[in-house]
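There is one chain below, alone, in structure tokens, taken in the form predicted on its own.
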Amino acid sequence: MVKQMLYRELGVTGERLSILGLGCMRLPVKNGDSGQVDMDLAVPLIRTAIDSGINYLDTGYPYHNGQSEIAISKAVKDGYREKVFIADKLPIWLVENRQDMDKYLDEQLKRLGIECIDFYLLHTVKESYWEKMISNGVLEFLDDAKASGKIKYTGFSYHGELELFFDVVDSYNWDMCQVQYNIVDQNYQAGREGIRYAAANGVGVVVMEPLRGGTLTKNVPEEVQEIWDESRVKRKPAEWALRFVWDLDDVDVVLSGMNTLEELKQNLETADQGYPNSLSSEEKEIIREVKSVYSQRKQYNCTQCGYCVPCPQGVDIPANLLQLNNAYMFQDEDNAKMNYYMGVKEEERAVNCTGCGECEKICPQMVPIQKALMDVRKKFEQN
């Protein structure tokens, strides 16, 4: 099914990692149901990753309400378990206490069916969670389960604001990070300089959303197509998005959620040719005029800069337009909405706005935030 996988060393580790790694938060399902994993096509699609080279299977505590450690326990049974790395996370917005980190962990150890976790993350760091998790001793509880031998690296995946990154990276001796990174989202959260700050610091880059949840494959804006077909080289949009983040030398793992054989298979096909510095400069260019016609897409000029908050009625000002520009750049309206309702939350909502103007008065881009917030409650709040 591949020629060859390619593997990079994890920061200062030492492990060679696939640089494609299997993401299970969304594997197959039965009827529509993503509490209900397929196990007859979920095992199979895992072991089938594994043969072709793949070492790193990457879950987390609510992926399929639990069922995605309970299939990546059933598909490393027969010798699969010494063929791969298995990467978990501390559900941290769960946890009021230490006693709750020891809960989760031993609960997922359970699941897993396994003694160690090789890399247990704490997940979605970012501001709203840190403070508390770190007064609550999440440093301390990551060394004793070390010492313990249940888990055998750290890392964290990283949901916050660049200057947070940094502070976190500094802040303990981590062996790895996961950081969103795709063509468009060069600069959101930790972006590219959070990636070389990681880097440089010797901790392991993995990357996750390089597809960005596959709105850059599906239901593609026709001007953005038209630059892919125009290119001397013929690549489909799921290969120059991967080899995009795959050209970058302090990248380390590429993650992507596959789940048929086929896409499976394409995405092998594609790591085929996943070396560090390997774009040309002409290909390099057209994926800046890909990225460019998709920031033209936006609705508002919002840049996130935060100058509009905080709001005095505890509005979220970017954070309800970034789903408002997804949802006109990726002309994908649901995920935008699920995102929206997944990530903002109910009292920083736009339906919260009482059109005070304070916002308008200091955004430096000259957005017009209420009119922009209407449009978000039309787009999200209204059937």
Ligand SMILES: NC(=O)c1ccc[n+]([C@@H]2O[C@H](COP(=O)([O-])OP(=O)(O)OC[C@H]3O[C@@H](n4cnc5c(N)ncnc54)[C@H](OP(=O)(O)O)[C@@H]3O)[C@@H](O)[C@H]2O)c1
Contents of the next structure:
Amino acid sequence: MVKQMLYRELGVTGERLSILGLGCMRLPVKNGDSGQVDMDLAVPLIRTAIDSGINYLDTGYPYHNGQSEIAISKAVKDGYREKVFIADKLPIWLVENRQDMDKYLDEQLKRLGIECIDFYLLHTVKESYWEKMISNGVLEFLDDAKASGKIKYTGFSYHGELELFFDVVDSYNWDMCQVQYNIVDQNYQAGREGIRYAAANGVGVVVMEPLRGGTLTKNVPEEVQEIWDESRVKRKPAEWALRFVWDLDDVDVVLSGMNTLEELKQNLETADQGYPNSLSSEEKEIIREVKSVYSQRKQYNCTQCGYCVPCPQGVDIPANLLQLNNAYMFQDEDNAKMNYYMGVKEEERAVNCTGCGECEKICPQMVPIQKALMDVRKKFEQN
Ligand SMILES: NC(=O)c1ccc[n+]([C@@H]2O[C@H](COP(=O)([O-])OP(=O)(O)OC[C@H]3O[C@@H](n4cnc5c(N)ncnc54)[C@H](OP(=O)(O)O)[C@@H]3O)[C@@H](O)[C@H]2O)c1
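Alongside the form predicted on its own that was just displayed, please also present the structure of the form predicted in complex with the ligand.
Below is the entire complex, every chain and molecule, led by the chain shown above.
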């Protein structure tokens, strides 16, 4: 299926990981129900990935309602466990105290059917959870879990702002971090600067959402497709997107959520060429043009600067506008709507806007915020 898998060393751990990792958040499911993994398809898919040289599987407590961990437990029987690193994550939003941390880790070890989790990450570190986790003793918990042999390496997956990312990296002797990075999200959350900082500090870098959860490969806008088509080098959007991330020499593993053998095969073939600094300046220019087209498709010129918050009614204006712009940029309203409901708390949604207009007085981009919030309500709140 693949000529040879390329490997890169993960930060200071020295572990040689395949440049393509399997994200087990999007396994094949039955009847479109994400809580019902189709084990007859998922287990062979995971094993084919391992047989093809992939040695890094990423899962999380909530993925597929716990069935992602179960699918891995089935797949790594019969000698497969020794061939692969398993990364799992502590669901920090469910954790109230130190006892909860131990409880989830034990439950995850049981679900996975293994004695030790190779990489144990704090899941979704961001501003709203970080201080609470620190005061609840999460770093001591990680030390203890390591000492007891229940986990081998520590890490965190990140969804906060860049400023906090630096603090988190500095706060502990992390082995790795997992960040979102793709053609469009180069300066979003940790972004390019965060990746550089982590790598410079010996923290291994695993990238998630390289295809932006599939939005860079589905419903590709005509203007974007035209740019891809004009290129002398012919590639599918997924190939461009993966090659873009592998081009960075400070990225170690790129996780993709592949839910069919066909997607796995295609991404393995792309991985054959996933060398650092392998894109020509002409190819990089093409990618810049594509990024610029996506940016221009934004309907509202919100730069996420946050000047508009706190809103007197508690509306998280940047978070609302982010998903609204995503709906326009990627022609994928369903995905933006799902992220809106998952990522914006009820009390911070557009529906709470009373039209006081304080936000518009301060917005440096002069975004018509009240109109945009009405648009959010029309797009996401109705029907
Ligand atoms: N906070 C966190 O810790 C966090 C957050 C997000 C993700 N993750 C992890 O990171 C992993 C990777 O993120 P992701 O799943 O969003 O990765 P991704 O690669 O950006 O998106 C995966 C989706 O892209 C599409 N795809 C994959 N290969 C393709 C190909 N060759 N051609 C066309 N489309 C293709 C598929 O969409 P279709 O299904 O529509 O075919 C697939 O579901 C996740 O699976 C999860 O393990 C962690």
